Structures are given as structure tokens and as C-alpha cells.
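A single chain, nothing else alongside it, follows as C-alpha cells in the form predicted on its own.
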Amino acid sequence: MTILPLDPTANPTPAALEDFLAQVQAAARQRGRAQLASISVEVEALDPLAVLESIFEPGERHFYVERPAEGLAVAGAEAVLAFEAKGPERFAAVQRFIDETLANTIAVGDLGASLTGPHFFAAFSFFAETEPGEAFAAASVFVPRWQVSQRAGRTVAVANLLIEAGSDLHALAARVWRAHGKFRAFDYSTPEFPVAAGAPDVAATLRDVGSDGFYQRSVARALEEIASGEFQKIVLARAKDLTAAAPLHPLRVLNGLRQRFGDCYSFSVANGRGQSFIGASPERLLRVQAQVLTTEALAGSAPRGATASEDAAVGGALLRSEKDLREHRAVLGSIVRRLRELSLVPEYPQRPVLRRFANVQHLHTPVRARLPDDVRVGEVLSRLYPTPAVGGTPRAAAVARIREHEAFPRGLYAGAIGWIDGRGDGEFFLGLRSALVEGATARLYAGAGIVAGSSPEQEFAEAEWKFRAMQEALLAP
């Protein structure tokens, strides 16, 4: 990426703009091929979900997440660039993709700064390869044309143009000239969602994807797999279908979350043809922040209690359950094996702790390793994912039993989501506690780890109060 020593609030009038333009259209001439012109601007505070409300169209991409206990929230909306792919190469193309862009892009403002620059906005199907009629492909990458974040109260404005030899420059400097003074005035309008699905008038019906006992038999199954010996544990995961009499409005349902789940990763990701896939994650894959990388194991679960002593015995009982302990000590093994195998030493504490959400807790265990310069967040991702928290272990056997064990596509259910930067960083998180909405539908996730001693009734049970989240939030008036 080049970046111009240019400041774009020295001297921000429409011309300057033009000017600056057309050194990156000079430039596309120059190498013969279009590039990306990247202007970050530092902002009044703004809310960047409030920002996205303003901007939403179904027909366009978007990507929203937000997590408040961090002070995070990243909404991009827009594709002036975007790319898809699939099969077993599918984290390495779209790294390539992203290095290609950044090759050919030209970029000002204070980049040092977190959040500023072009993102690419990556979803990762949990397959490597889709099923025909799929919502998302196994692998997409999009650059926003329009992109607001906020970190630690600091809100940072992006625009991106693709500028070719014959682009429009007056007109494209016009419309960030626009844009700019929106954000310098936004004006906080109440957006128009549709009733909520629960609303008393409003009737919706909630149906499991399958027949009844399906999900028991097939963990049974899978039980009778792992006493053979062909893996130690697979996650399952069941479905519901929800049918409202009124269109779902993805970022209506966000609104919810990021209110009731501070601790976790609201988000929305939209494909751009009326689909929405939406959720609170409460599980990071990893993040790469100058060179240090940072992941973590989330495995074994129990739900919150109704009083603190009751909270207290259920999260007691979770840290002292070998079958928990079993499963979450597999999915430490399996992270710190495939980091070590980058050869990275990854640092992290001999035993888990609890990490309380607000309707489940979880063993946790955090991991931590100096990233080198040659090892890319691509490189990262294709060796964790999937872990197995959403997976199985060993991860090749358990994973190639999901899909007959399971009466649905996952698509981006338990996927990877995240971001990388112009400047290698990136941030990626698990698509779990998840929906797909389209118009007045949506298809709610959910799955439990199923290791040596489980019961089917229980992880039936287990995955029923991981829909809760999602349920609530969709039906909520």
C-alpha cells in the first residue's frame, strides 16, 4: 500500500480532494491497471450502527460488529471491491487477493492510528465447499466504499474509491464531499424497522429443521463412533425455522443484541441479495495486533443460574466436570499443536477459568503468541479453523462426519468472520448464536461438543438454551 504524506483535514475542500484523486487516476494509468484510493478522516463521536441504519439497502453489502465491553464497533456498507472462492485454498486466495488490492492502493491520513485504512471483510463458510442455493459462498472478501469505527471512543471515517483511467473524478469527489458532510452533521433519525416478529398482532411460528429426534439419534450415532475409536469429539448442531408474519430487519435484531450481550460479538453480515446472517458470538477465533496474535479455547458449557448461588454451584460444577474439562482441554491441545506447527510458542495459563455471558458460561482459556513478519493472518486462519469447538477432534475424521449427521447446510453457522487490514492486522470471530434472515424467515444455529459421556437429551438440552439469544432477539417486540 502506498500512503501519501497528506493530510486530508489540512486542507479539506472538494478541490483538494480532486487533486488528490488525480494522482491515484495518474497512477492507474501509469501501471495499466485501477487502483484503490483510501481516505481516513478522524470524526465527531458517531455511532457506527446509527451510521449503518442511515445507509442501509438490502441490495448492498454490509458488514456490522460490534462488541461494547471492548468500546468496538466496525459497520462497512457498500462493495467497491469484492471476491469470492472455495476449496481447500480458499484462506490462501483470498489472502492473495487481498495483497494484489493492497499493491495497487493508494492511501492518506493517519494511518498509524487503529481501524483506519481499507478492511477487508471476510466470512468463511464452516465447509470449504457450499451446497447449490447457498446464501454465502465457502469464501467472500469484500472493500467497502463506506466504513465507520470506533475504538475506545475514537470514531474513524473511511471511504474507499476505485478510481480507473477514465473514472468520473468530479463526480466521485462529490459524493465523498457529501458523505463528509454527513458525518460532520449526522443527523440521528429514528429508522423505520417493521413490527417485531413478537409483537402481540404479529403471529410467528418456530419449528426444528428435521424430524422429531433426529438431533438424539444422531448423537447417539456419533457416540457409538467415538466408542469405535474413529474421533474423540464432534459438534453438532441443530436448526429452527422461524416464519414471522412481518419482515425481520437485521439491524433491528441488532439493536438487542449489543445491548444484552456486551461481552460478545454482535454482528451482521449481508450478502447483498436481501440475506443477513446475524448473531452474537461469544467466541474470538483470533486477533493479530502489531505482531502479537491472541486466540483462545472456549469449550465446555453449563447455563446461568437464576440466583448467584445458584450461578455459582452450576459454574462450580462446570469447572470440576471431567467430560467438560475433557472436551475443553482438547480444544487447548489442537490450538497450541497447529500454532506450535507455524512455529510460534504460544503462552497461555494451566488451567481454565470461567467466562460467564448473559444466558451461558463457559471454560475459557487464553492463548497467546508473537506473530513473525512472514506468517500472515491467512496463513493463521487455514491452520485453526475450524477448531474443535465447532468441529471435532481429530479434525479431519469429525469433521467429514458432519454433514450426514446434520439435516441441514451450515453455511456460515460456526464460520469464521472478521477482518484484515492494510496494515496485516486483522480480527476474525466464530459465527455462533447465529440466525440467517431473509425477508420474514430466518434459520437460528445452535450446537453442543459431543465427547465420551454425553446423552443426547442433554446436548438436546444444551442447545435449546443456546437458542435462546437468538430466539428472544428476533421475537422481541
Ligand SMILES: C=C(O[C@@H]1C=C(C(=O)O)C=C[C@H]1O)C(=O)O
The other form holds:
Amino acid sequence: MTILPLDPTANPTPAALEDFLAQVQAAARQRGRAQLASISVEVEALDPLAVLESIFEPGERHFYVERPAEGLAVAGAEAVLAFEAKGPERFAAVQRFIDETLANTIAVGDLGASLTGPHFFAAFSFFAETEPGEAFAAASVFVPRWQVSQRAGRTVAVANLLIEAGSDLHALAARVWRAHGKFRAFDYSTPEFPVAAGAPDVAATLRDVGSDGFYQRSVARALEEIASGEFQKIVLARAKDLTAAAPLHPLRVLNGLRQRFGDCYSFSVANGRGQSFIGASPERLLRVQAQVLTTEALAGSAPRGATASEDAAVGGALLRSEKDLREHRAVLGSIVRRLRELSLVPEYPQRPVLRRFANVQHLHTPVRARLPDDVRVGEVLSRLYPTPAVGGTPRAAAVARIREHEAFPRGLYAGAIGWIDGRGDGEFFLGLRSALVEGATARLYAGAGIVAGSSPEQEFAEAEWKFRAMQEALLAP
Ligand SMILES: C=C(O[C@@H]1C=C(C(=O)O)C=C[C@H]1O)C(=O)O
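Pass me the form predicted together with the ligand as well; I've looked at the form predicted on its own already.
Following is the full complex, with the preceding chain placed first.
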């Protein structure tokens, strides 16, 4: 990425903007290929979710993620550039697309702050190949036309444009200028959306995907495979289909999720064809910031207690549960081993602690490592993913059985979702506690890790606590 030492706020006129675009166009002519121009400007406080909601159209592509506990929210919409890949090399293919694009990117603005410059929003499905008719490709990445983000109360608006040798700069400058004016004094009014506002949707139906007892039978079969030594751990999920009386608005559902799950990643990824994958995920896959990698093991689960003493007792039992500690160690051990394969030196505490969310509590161990300059986020992703938190151990043997034990294709459920920026920093979370929303229907997903000692009924119940977050958010007024 080339950074031009121009301050777009020092001389904020359409002519200055056109001048900058002319420099980018000169580079496009010289290099013989289109250049990405990226303009970042700090603006007055905006709520990125409200901005996205006010321009929401089911047919437009978008990416949204918010983690209120960290003061982080990012929205990006409309694709300037997009790329898809599949197969085992999909992480490398996406990283190559990003590197090539950045080699042809010219940016201006306050690029010292975080969440400035172009962001590549990416979603990787759980399996390296998808099935016909699925909503998302096995790997998809896009650069949005505009992006609004907030971190620690500071809001940045980014406009991205593709400039070709023959682009009409005057028209492009006028468009950015109009968008800039809009973000300076944002009008939050929202278009009409046919949602039954106010009353809870009593007409909604919710039913399990797969026949009665399918999940419990799958868990029983997986336990036999574990006993025969095929693998030690496998994650098996359930799905439920919800049909509402009126179309569901994914971003309004998100507003409920972010309020209730401040410590989770509340997200929405829209494919531009009317389907949005949304959720409130508790689990970071990785974050890379200034060459420091942060990841975590999150495995071993219990419900929340109704009173403080019941909650403490349930949490205490989880911290001592031999089965949950074994499950947790399998996840941690695999993360540590895979990071060492990249010659990293992971640091982590000896014992897990509890992480509590509104509906469920988990065993948690944070992991950190310094990342050498030449190791890219895509490389770490391809090494770490899928972690045994969503796949199993040993990885290949467990993952090979998942599809036959589950009644539906996973799509982005348990997938890797996040972004890589122009500095090579990035953040990815797992697509858990999630649903695929389309019109008035939604498919909800939740699963659990199966190890020796698991019981089919208990794992069914564990998924049920996890479903609760999305179920309540979707059915809320
Ligand atoms: C598989 C899911 O969650 C994962 C499985 C967990 C477990 O089995 O204890 C805990 C957290 C997640 O890593 C899910 O939410 O669908």
C-alpha cells in the first residue's frame, strides 16, 4: 500500500479530491492496471450499526461486527472489489488476492489510527468445499465501497474507489464528496421495512432440522468411534429452522444481540443476494495487531445458574469437571502445537478460568505469541483453522466424520469470519451462536464438543442453551 502524505481534511474541496484521484489515475496508467484509492477521514461520533441500518437493503453486500466490551464496531457495505476461492488452499488464495490488491492501493488520510485504510472483509466456511445452493462461497473476501468504524469512541469513515486509466474522475470525486457530506451530518432515518414492530411474533414456528433423535444417535455413533480410537474429540451441531410471520431484519436482531452480549462479537455478513449470516460469537479465532498474535482456547461448557450461589456452584463444578478439562486441554494443546509449527513461542496461563455469557459459561485460556514480520495472517489462519473447538482431534479424522453425523451443511456456521487491513493486521472470530437469515426464515446453529464420557442427552441440552441467544433475539419485538 502506498500512502500519500496528503491530509484530506486540510484542503477539503472537490478540486483537491479530484487532484488526488488524478495522481491515482496516473499510477493506474503507469502500472497498466486499476488502482484502489482509499480515503480515510475522522468524523463526528456515528453509530456504525445505525448507519448500516439506515441504508440497509437486503440485496446489498455488507459486513458488520461489534464488540461493545472493547468499544469496537466496524461496518462496510457495497463491494468495490471481491474475490472467491475454495479448496484447501483457500486461505493462501485470499491472502494472495489481498497482497496483490495492496500492491496496487494508494491511500490518504489519518492512517495512524486503527480501522483506517482499506479493510478486506472475509468469510471462510467450515468446510473447504461448499455444497450446491449454499449462501456463501468456501472463501469470500471483499473491499467495501464505504466503511464506518468506531474504536474507543473515535469514528472513522473510509471511502474506497477503483480507479482505471479511463475512469471519469469528475463523477467519482462528486460521488465521494456527496458521501463525505452524508457521513459528516448523518441522517439516521431508515427506509420502510415490513416488520411487525412492537408485538412479539407469536406466529413464528421453530423446528429441529433432522428427524427426532437424529442428534442423539449421531452423538452415540461418534462415542463408538471415539471408543474404537478413530479420534478423541468431535464437535457435532444441531440446526433449527425458524419461520416468522413477517420478514426478519438482520440488523435489528443485531441491535438486541449487541445489547445482551457485550463481550461477544455481534456480526452480520450479507451476501448481496438477500441472505445474511448473523450471530453473537463468544470466540476469537485470532487477532494480529502490531505483530502480536492473540488467540484463545474456549471449550468446556455449563449453563448459567439462576442465583449467584447456583451460578457459582455450576461454574465451580465446570472448573473441576474431568471431562470438560480434558476437552479444554485438547483444544489448547492443538492451538499451541500448531503455533509452534509456525516457529512461534506461545504464552498461556497454566489453568483455565471461567468466561461467563448471558446464557452459558465456558472454560477459557488466552494464548499470545509474537509474530515474525514474514508470517501473514492468512498463513496463521490456514494453520490454526479449524481448531478442535469447532472440528475435533485429531483434526483430519474428526472433520472427515462431521458431515455424515450432521443433518445439514454447515456453511458459515463455525466458519472463520473477520478482516485483514492494509497494515497486515487482522481479526477473526468463529461463526458460532449464529443463524442464516433470509426473508421471513432463519436457520439457527449450535453444537457441542463430544469426548469420551459425553452423554447424547446432555450434549443435546448444551446446544439448547447455546441456541437461546439467537432464538430470543430473533423472536424479540
Ligand atoms: C460448537 C460450539 O461451541 C464451541 C464448543 C464448546 C464446548 O463444546 O464446550 C464451547 C465453545 C465453543 O468453542 C457452538 O456454539 O456451536
